[in-house]
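Heads up, the chain below is alone and in the form predicted alone; it's given as structure tokens.
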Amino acid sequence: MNITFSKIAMPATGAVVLGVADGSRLNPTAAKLDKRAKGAITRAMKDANFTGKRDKTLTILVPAGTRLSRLVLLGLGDIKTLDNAGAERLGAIAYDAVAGDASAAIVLDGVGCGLAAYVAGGARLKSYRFTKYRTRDDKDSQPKLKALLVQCDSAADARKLYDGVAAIVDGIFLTRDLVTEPANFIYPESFVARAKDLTKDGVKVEALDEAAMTKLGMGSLLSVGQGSERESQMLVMRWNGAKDKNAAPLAIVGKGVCFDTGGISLKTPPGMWDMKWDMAGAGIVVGLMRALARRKAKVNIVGICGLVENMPDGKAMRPGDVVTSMSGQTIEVLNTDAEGRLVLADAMWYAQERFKPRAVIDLATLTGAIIMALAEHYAGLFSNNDELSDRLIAAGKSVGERLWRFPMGDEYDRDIKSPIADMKNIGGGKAGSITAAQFLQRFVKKDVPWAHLDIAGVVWSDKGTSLAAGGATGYGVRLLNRLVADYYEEA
């Protein structure tokens, strides 16, 4: 969808979304149109009890006295309290209202250029569809909108600000693409190939194969993929946007289980097809790197993705096996379906050993227990550092990607003690998300701020979200971009 900006000049034809502030008082542009329509707008508002309440809409088809095909009144609420996340949501609502038209305009009289840029971004986010493998489309059910004009008080400034917003949307779309792709098209080596496209944006991309990881002692990660015909990979992406290119980076680590059968601890068939998106953590990391690179973020950041397939085979890891991680710690594997933590253990240790980061954040669709606790409304947050936790929660709140922090402690850590190894990979059946986090914490070096985001419930939505029509949500890219912008990026 092509998005352009212009100063306010009500279009004479086509579909128009007209912002109306709370209180039902029309802005000057709307008042002129209402006069032309001989009061049709104010009458419709009165009859429908439409007062400009935020997120509410009122559609007037072929309004009298105009040549418009439709006029959609969009409630802006109190503009003084409208933030970027709210503006994005308004853009998504506007898109839904006119998606059946070939072109449309959004008129935002009285809305600042920054908010207008986010309205445009929200519209583009909601426009995403994954139709790559369809050979026949139901044209009546597919959006037709190809061109969107956003009119606001300072179009040039809005256009400039939108460039940064568009970079974030680009990253989210890349994440959604990777997460949506079926596992016969996205597997460790093809995931790496897709990530190498980031070199066009200035990101340095490399990958370690199984031989290199064996040499480094990554027995934990490699054990997960040993039952697959696909070779495991460790993807390393670097963006050095800070003035001091040697300054310690922020490390973002993603779980990349490109398909998870559960291994020998085989999952039940219903819903197993969803396990193509068990690599969503890695998908978020790649999307974030694109967003930061395209907006030229002034920060040093390294993205690490442990990429494997967890398959049952004669060579597959067995329940009861003991594996040795890169850190030297040994792990008794009681359940081969608790594999993501085995991947992250070596990926996190590698990130710390090689890059000496200022902080480590990992993202993983790690436990079903987090979905039972939080459903699709929050991601789980686990951390050894209050400041990092507070920053993540604030960033998530500002973009509408919420986090809920869970407790950690020795009482939970005792649940993963093993009688024959340094630890076992599952606890005793209770507090599964917490014991998984306790496992990961054993691979965090002393004094390194660390946070684990369990995103199992938020990366995919069959029914859709306010910014996604359905499927992969792209959760996490906006959150981490905001974290970087607010706390780690140079002014």
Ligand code: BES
Second form
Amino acid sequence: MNITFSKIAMPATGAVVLGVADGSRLNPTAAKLDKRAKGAITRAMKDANFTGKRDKTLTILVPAGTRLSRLVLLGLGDIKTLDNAGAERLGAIAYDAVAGDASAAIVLDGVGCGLAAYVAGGARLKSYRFTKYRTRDDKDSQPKLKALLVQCDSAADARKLYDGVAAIVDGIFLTRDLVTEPANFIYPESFVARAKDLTKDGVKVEALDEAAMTKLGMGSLLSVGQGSERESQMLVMRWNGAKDKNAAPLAIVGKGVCFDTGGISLKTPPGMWDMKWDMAGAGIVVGLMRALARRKAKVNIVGICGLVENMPDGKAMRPGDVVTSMSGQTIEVLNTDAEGRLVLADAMWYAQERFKPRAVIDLATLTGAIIMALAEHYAGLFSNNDELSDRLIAAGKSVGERLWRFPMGDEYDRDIKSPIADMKNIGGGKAGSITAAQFLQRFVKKDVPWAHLDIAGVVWSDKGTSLAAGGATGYGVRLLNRLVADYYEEA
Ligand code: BES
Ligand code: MN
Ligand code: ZN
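Any chance you could show the form predicted together with the ligand after that form predicted alone?
Entire complex below, previous chain first.
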């Protein structure tokens, strides 16, 4: 879809989306059209009880004498309260309303160019489809929209702002691609190969293979992949956009379980297919690196992904096995399906040892329990640091990717004591998301601010979200991009 900005409000052909503010206030372009159509638009609004409430649409008959293919009214609500996230959502709604037309214009006049850039971004986010494995085109369900014009007083300003938004959308699309790919196509080595594409954006990309990880003593991560034919990998991506290239980076660590069968503690068949997206944490890290690099963020950041496949096999780890992590701490593995924490333990330790980061944030589809607690509406936040937590919550709020902080403490940590090793990899069954976080915290060095985002509920949506048609949502890229922009980037 080609997106352009222009001052010209009414195209001669194609679909048009006209903004209507709260209280049925037509924008100037809509008012002019209404007059020409002898009040037909106002009448249609009255009939349908459409008053311009935010996010509501009304498709009305194209007025006689025009060559338009479709006319859609879009409720803007109170324009004064419209923020970037709200503008994005409006763009996505507008997109859905006109996706069946070849060309369309969104005319919201009265909405500034900054917001127009986000309207365009939202439309593009909603246009994402993953069609590479379809050999037959289902013509009726595929969107046709090829050209989208977003009206705005200063096209040049909007275009410039949109370039920044587009960098983030590029990152989200990469995340969605990676997360959607089935596990016969995306496995640790092919994931690394895809991430190498980021070198074109100026990101340094390298990967440790099993031999290198064995040397470093990553017995925890390696134990998860040991039942798989695919070789485990540790992906390291660096973007040094700060003035001082040696300044301590922010480390973002992703769980990259390319498929999670549960291992010998095998999962049951229903829904096991969902475990192709158990690498969503890693997918977000890669997409974030693309977004930050493409908008040339003035920040040093390192992205680290622990990539494995959790399979049952003659060589697979057994329940009860004891493994030694890179940190030296030993772990009794009572359930091979609690594998994400085993991967993160070594990935997080490696990140801290090698990069001495100013903070560590990990992203993981870690527990089913977080879905029970929060459904798809919030991701779980666990942290040893109030400031970092507050920043994450604020960033999440501003982009509409919300976080809810959970408690942590010794009373939960006791639950992962082992009679034979330093810890076991599951708790007693209660508060499973918290005991998982307690496990991770044991691999955070003293005085390192750390936050864990349990994203199991938010990264995939069969029915779709306001910004995604269905499938991988891309949750997390905008959130962390916002966090970086607001708190870690140089002016
Ligand atoms: N990848 C799963 C968690 C998950 C479940 C993500 C559903 C997305 C949707 C994770 O590896 C897992 O299996 N966790 C177990 C932990 C348990 C064995 C302590 C779980 O949540 O059941
Ligand atoms: Mn599992
Ligand atoms: Zn898992």
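Think of the rigid core as the biggest set of C-alphas that the two forms share within 1.5 Å after superposition. Residue numbers count along the first chain shown, from 1. Just so it is clear, the model here is predicted, and its values are computed rather than measured.
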Following rigid core alignment, is the displacement of the residue 65 C-alpha between the two forms equal to or greater than 2 angstroms? yes
